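Single chain ahead, by itself, as structure tokens, in the form predicted alone.
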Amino acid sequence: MADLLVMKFGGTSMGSAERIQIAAKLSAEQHAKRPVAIVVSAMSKVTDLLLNTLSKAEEGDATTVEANLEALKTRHIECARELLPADRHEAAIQGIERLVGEFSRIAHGMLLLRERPPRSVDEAIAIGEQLSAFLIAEYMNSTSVAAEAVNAARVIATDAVFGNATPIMEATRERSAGVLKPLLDKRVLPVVTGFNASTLDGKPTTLGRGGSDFSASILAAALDAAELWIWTDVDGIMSADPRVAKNARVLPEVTYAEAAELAFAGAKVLHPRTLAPLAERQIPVWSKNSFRPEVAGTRIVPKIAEGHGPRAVTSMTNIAMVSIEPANTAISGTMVMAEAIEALSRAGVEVPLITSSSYTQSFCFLVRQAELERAQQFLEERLSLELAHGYLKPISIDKEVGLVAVVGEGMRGTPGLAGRIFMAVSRQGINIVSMAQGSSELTIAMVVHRKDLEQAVRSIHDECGMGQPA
């Protein structure tokens, strides 16, 4: 739809009456001048408390769901009091009610079985989204302000892997344009549930780590929008952690592919594959700050003017290093590797980065500390007779490391500039673990002590002057 702008607004966008005032002040500003979908996350916090009574129910501590449950509703009603005139109030409260009461359905029904089933859970918990879609959608027709809230399930096609749906985006724009399109025909705002799907067959699905931005992503790309914002509580893509590196700075533009490399390795940005939709489109995203809109953000694109150098460095602490070493030369360290990239792959884990050595065909690799158990498990028993018979030394972990990478279009082909790199964090006495660079020369990642990560942000920082302005 020409000129289609989609939002996306995060959970502390939505955190509170004040929060969703403000979203929906943002979005009636831009639905007065073009055509206006926006795409709301639960208010902050309610996921959590939501996965929280699921797990209650299924240990059978009915007393726990109950005092969740009765949480739940009271957050939102009293946002619903604050946020709306009085005379809206009983038919906001009879809404709300009508949501908790289906989430209580689904616990109560896990509470008897004392089961979680996959399917149930994605049922359940895209209930928060659906409140607070709700909340802004009476709001802003309380201000005289067209909108309407829809479940993505009614829009959102997937696959049927519950927790982290894969989108089918040719039924997705078929439904996108039976179930939004007549509304922005008709200049009514459509206010569409983040996180949350449904198979071709109506089967409720989840779309897992970072869910609401990439239905966003999705939706703009099934109706062919001119841009996306997605609104959050920082002011856009920084070259590093500001509580790191003091003379941080904000990026006015990142190409999709730094964004996505910096997301990997551990940025507060867009999940990797978030941009994929957009990219495929060329559909412009922008980072913006919902608590100072005045500021510009960060415009992601597919090709800025190529400078020099990398643009950004981000770490990453919750990782653990996994060291796989054949005991003799009797077994083939290939054939090792490649067993052991299946049994992660088949585990659902990602692996930050991978090197190895040629002489002794040892190798380690980076997983989240989150992922580690499963990860351990899958490749025990993968590597279980090769772990037997002593062809393969234990598998070793270290939790003590994280991980430093440094992103920029600008370094393919810079002659020096990993040396300069490797230095500056040599120079503060700082060893590197362990190191890569992707063939596409987009990302240099090293591995260094936990204890070390923060100096050796910095240093990178200061000696590629990413601290000044462009």
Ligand code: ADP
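Target state, the form predicted in complex with this ligand; input state, the form predicted alone:
Lone chain follows.
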């Protein structure tokens, strides 16, 4: 659809009645000019609350489950009362109670069985987005903007990797054409739930935490949209997380490749997989602040004409460094590495960084803490003989680490840059545990101790002059 605009509103942009009104106004303004579809996150902190409820159900903690269910219901009902005219309250409360009831049914099933099957988790946590989509669609309808809440389980098709599913684009295109095009043709604004989807045979899935960005980009690609605007709570993509570097600056333009590297290296402003579906179709993306819509934001584009140096520095926590080292030279380090990588790939574990030393034949890599147990299990199984016979030292794991990454297309072939970056960090007395330059030459990454992470980000940010002038 040549002139379609897809917009996504994140958790803070949907976080209260007042924020929902603003999101609706921003949507209606564009909808008056061209076809618009929006994708919404759950109200801020709701997904955490839902996940906590399911964990507590599995533990058998009925008291917390009931308290959480009450909190969930109250938050949405209070929001509906504030948001909607009185004659719509009753119907809205019924709608909210129905959705909370669906969640409650699954949570109570888990409480009974003391089990939390991933498929049921995905079905349950998608309720957060269904509640927020319902609220904003009701509000728009009350202001005479025709809108309809659409469950993305009817629209986005994925594989069956529950909790971190991957879209199947062809099927998603067909489903979008069937479900969303008729609404758009009637000038009804579809309000699609972010974060969730379903398999080809209809089992509910989710796209990973923060996945609503990804939902929006999948839909923008599937519908051949003209643009995607991602509304969040900062002015755009910045030279660093503004919570870490106070003088961080908004970047007016970044390339798809830079944005993707930043997201993969921990910049929470975008879900790591957001850019892939768009880059293929070269759909322009804007990252904008719903609290300050008058600010232009960041434009993500295929290419930036003039050269530019390092653009942003980002950090990642909740990771662990795994080190594997042969105990003697009787064993080939390359072979061990091949076996380890194969084990990680079979485990479906992502490796954000890997480095090796040819002398000791040792190597180390990062995995996310959430995937650590699985990674360890697959590695120990695969390398069991080598470990049992003492060819390998015991696998060592360090959880007190963080990853710092400097990103910028213009860093390619800039002599002395890596040296300056490492010097800036060393001057602060920070020990660099490991370092790597990605083969894309877009990123220089290093692992430091967790306690030094924020300081490392700030010293690189200052050394490269990335921030606002003082």
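These figures come from a predicted structure and were not determined experimentally. Residue numbers count along the first chain shown, from 1. Heads up, when I say rigid core I mean the largest set of C-alphas that superpose within 1.5 Å between the two forms.
- A displacement of less than 2 angstroms separates the C-alpha positions of Thr166 between these two forms, with the rigid core held in common.
- Once both forms are fitted on their core, the CA shift for Arg98 between these two forms remains under 2 Å.
- Annotation: Cα of Lys181 displaced by less than 2 Å between these two forms, core superposition.
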